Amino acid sequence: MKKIVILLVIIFLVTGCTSKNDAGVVNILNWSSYIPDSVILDFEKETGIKVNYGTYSSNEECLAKIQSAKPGTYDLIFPSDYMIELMKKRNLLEPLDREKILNWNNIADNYRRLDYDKENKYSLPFLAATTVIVVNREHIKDTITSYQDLLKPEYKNNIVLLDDQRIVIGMALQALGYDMNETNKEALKDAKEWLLKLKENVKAFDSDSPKTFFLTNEVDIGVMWNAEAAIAKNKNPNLEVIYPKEGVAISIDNFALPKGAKHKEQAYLFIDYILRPEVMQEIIEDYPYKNVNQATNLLLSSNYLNNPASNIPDYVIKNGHFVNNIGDSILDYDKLWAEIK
């Protein structure tokens, strides 16, 4: 009898007592500098779920990693709008079960049912980002309102650009009066010539931390995502944030499950956790992109709300431009990008 009792105790210790610590894992692939480590640690502490966290610097890198990895390698990814559409067409995404995401209603109505996923069948918005021009007014006094202004020869080796072909080629197209998603070969030829002129002024292409070039006084002008600009401006009030007259590029990054995800339940728990207003507040305050979580609005600090780079005005968003899926024409963009860089 004593042996049976001891055996039952061992079974209890192996199963029951370790259930929280053995709650599984979730394998996440996300943009770099997007979710604070503290949020990950708090999620692990609350749920017992181990988070394996990898990063990428562009949508194209995300796509390449998903396509080259074995199905089930990743459970949750954060592609942008046009990449959601592309991944849907390539059968790379799992449909979402919104009943398992209790906080999904916290997402503001104007960020739901967008063209790239009209029923939110495969994606839910996480954050919005826009491009902005940043200028160090301590060193540059010129009036800058347009991408065309960046061509001035006196800015040689003094500009940082995003390392993102769709954004940079789109910027060139806009500067020339084209749509940023233009695929006409003559338009792309014009964009190439424009970018070759601009390249004389470009010190670096950097999507991970373009703000660093400002904080180390290596450049005085940049085209970057708004959160990077907001962080830089918080540290250097001499920086001016400019919304280019051609219209900012808008990117909505989304929660999505890649095809073959093995740990869906853990992924749903992570999504639901991130959509809590207080958790999203922590994320937004650290990485000040445009908030799309309406339940978080009342929690945001004056520092976030008053920074022209973080709290992008609605009129700027309204007049902005989404990056669209351009199908096979992406091959022309790839070739152009290789010739520029």
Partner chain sequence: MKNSNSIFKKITTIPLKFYAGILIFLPLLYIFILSFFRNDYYGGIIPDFTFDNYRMLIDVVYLKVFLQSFLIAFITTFICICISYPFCLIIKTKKETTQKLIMTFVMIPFLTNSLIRTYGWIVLLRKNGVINQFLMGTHLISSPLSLMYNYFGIVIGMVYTLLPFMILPLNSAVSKLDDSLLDASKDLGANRLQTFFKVVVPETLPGLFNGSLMVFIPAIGLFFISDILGGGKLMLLGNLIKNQFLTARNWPFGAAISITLIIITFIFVKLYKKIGGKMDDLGGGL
Contents of the next structure:
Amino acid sequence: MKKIVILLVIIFLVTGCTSKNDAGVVNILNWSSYIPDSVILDFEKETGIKVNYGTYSSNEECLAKIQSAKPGTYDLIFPSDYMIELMKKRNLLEPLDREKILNWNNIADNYRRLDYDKENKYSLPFLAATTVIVVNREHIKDTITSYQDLLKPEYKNNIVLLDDQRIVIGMALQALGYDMNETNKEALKDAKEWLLKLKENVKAFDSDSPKTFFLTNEVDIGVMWNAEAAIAKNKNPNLEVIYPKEGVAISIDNFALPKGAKHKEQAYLFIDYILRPEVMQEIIEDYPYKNVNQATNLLLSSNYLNNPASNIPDYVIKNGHFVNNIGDSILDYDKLWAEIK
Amino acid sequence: MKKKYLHNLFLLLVFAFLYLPIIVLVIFSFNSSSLNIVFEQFTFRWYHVLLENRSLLEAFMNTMIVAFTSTIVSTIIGTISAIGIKKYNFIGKEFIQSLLYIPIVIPEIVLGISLLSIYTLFRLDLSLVTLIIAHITFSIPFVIISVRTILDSLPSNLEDASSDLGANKFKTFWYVTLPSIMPGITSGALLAFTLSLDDVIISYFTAGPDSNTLPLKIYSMIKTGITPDVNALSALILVVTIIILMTSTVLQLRKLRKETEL
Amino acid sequence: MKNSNSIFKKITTIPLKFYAGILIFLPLLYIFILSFFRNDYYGGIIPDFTFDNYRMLIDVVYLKVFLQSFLIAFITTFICICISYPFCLIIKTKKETTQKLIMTFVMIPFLTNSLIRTYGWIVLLRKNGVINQFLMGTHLISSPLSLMYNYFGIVIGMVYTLLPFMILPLNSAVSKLDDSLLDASKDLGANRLQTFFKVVVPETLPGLFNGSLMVFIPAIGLFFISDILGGGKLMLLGNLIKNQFLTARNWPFGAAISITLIIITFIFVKLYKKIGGKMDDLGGGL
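And the form predicted together with its partner chain, for comparison with the form predicted alone?
Full complex below, order starting with the chain above.
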């Protein structure tokens, strides 16, 4: 009984403490590995705003939360391209107030007005990511230029792939000469055969930390997001980063306000803060994705600029492919995924 | 003698199995390299990093509040419900008994999303309270199962004897039933506490933006590859739990000894 | 006397009814209804009535997933039983203080985060991991063994995560076991195996059943172990359901799989009751 009373007191104290806050709060839901804690702390120090920071590890996780929670639970989210399109359609986003985002023009021109949100009414790019192939040159000497090259039988149990059905199936489709968003059933059947062959070589599917597989010498070949590849390359210079000739997959993550956001002012302040060149630099050097902030470009270290995995050339981005919404063909993809696993 | 030796060897092997991964984890929390790969140099650095991390401490507080509250509430409700199920017939008993399987059977993610939808239906704001309710939801069946196991092995004439002697239901419960089902209650409470401390998926959907818990925090930290500060954190939790559990065991043992002396 | 009885009945049953009604029945109802709706592939749900979600399940692909999951869950449960029975019987022979101490040390690992513990296994099991280095250092093997990213890794992880759910209920059943029964059996000339199957198992059946339930069912739903220690190469039911909610955005199908899983589990329980027969007397279930 005594314990319960003490606990209740603690609960009141804690909830009491968090509710009195003059500058307000902002409830952010972001990818799990994008913004270092130090950036958030600095923002809190500067503005007095309390940041409640939650994370997700897939766009669909974010969607599930925004869709099922009471509107107004979150103030700022970071969905990718196709998810922006989808959330727009489902009327889950607030239009952005451009006047409130002073650093709007820091975002490079070629990353504005993209297809999924032509007028940037609901979204503003935050950073870009692409897939790359990584090869450990200490052990693998063959030339590798395309996904097709990964099928060689001597790579048995030696490859790590992303645990992401759209990316991996897309890769198979591209290797076979189809579009990465192909929905034709025959094409998918071919993709399945191709993946079953590739699976012989796959040691693991991992989206969280594929770099570890290289650092522990568990595998010599991998397809992963560029920031992971960049970190791995920094630790082991023997790794080579390859842009597959079929074209990389691109994903662009954006600032967006979910419908009914209660703390818009604070959310805008946060966006503006992140868009500052030196803040974005801190973020991008920590998690070396592709920078889309032109004001930050001038500040980037040579380490970032010389790493082929972090500083993806523009021509690669231009020839890259986005994951598109494919309607109910996602059923076929999902089934295919269950088939190869 | 040889048999005893074999017995102890078996216990030793089981404990090796239980503790090896944890020992590895603690060792790597003192590793100077930021990757859990090879041990480079001994350092306390990660513990410093950890203690300066305000949001982690906040998450730790939340975790403790949720774990203790949900364990206490679910143990109380679970225990009395187990007795109710055992002793009484009531309308819909069969059905309710089957329902109790659901939180164990249903995949966590489904329970998480459906609870979230129910909260939204009732226009509840997500907070520590909704999180606690969720944890109570999945803990109660485990408590009921543990208590039922013991209740069923009790001789039924024990309580009859007590009521024959004129004790009312409450007295019988307090002086006869409760002490004899205590092992079941403790193991149920322990299960509930463990489940609460460990839960990621259900918490993910039912926690409010300001009620981050340690497992949620760890889950997102792991996404970037597990780093020694996560190890350091687990090592600290481990030390704290060992202290708490050991004191409670020692206290219990002392009480036990006193009773046997009497 | 009668009054205290009815108050006591109220106290012991009303919270249960509320709990079961609001926190279990409502969510279950939601999932049940959801499983008959149609999916809108732009993330929404269309409230049509359809059996399609269930029809989809009768596909070889998904049956394969069911089989894989049940196989893994079965092996896991079996190994947990094989470890827990001797374990509980051995500590029964110890002094009561030692028993308490041992049980405390069994629980300690489980109060740290299961994800982190699973990562601990990676350090042990990987190609250049502790175990392989040890075995190679002592020249027991010449090239590293594949200890994870396969079935072996998954089963190790499952057993490790779920073991206390077997040990706890089994131990409370075994500790109640009457020593004189064991002695009697021995006096009657039964060997140890006979005693075990003829006396120990029947007497501790409720504990065994509860433990198996609490191991088998979560083993079907756990997805992170297959992802981490299995290298994400094996799709189990937990993964499939998770995918429906968090990748394919097909909530109705995810709901249908969950309902099917629930039904199958109930069939298992009923079957057990039928085979065990005396289940109600033993009261091992709920």
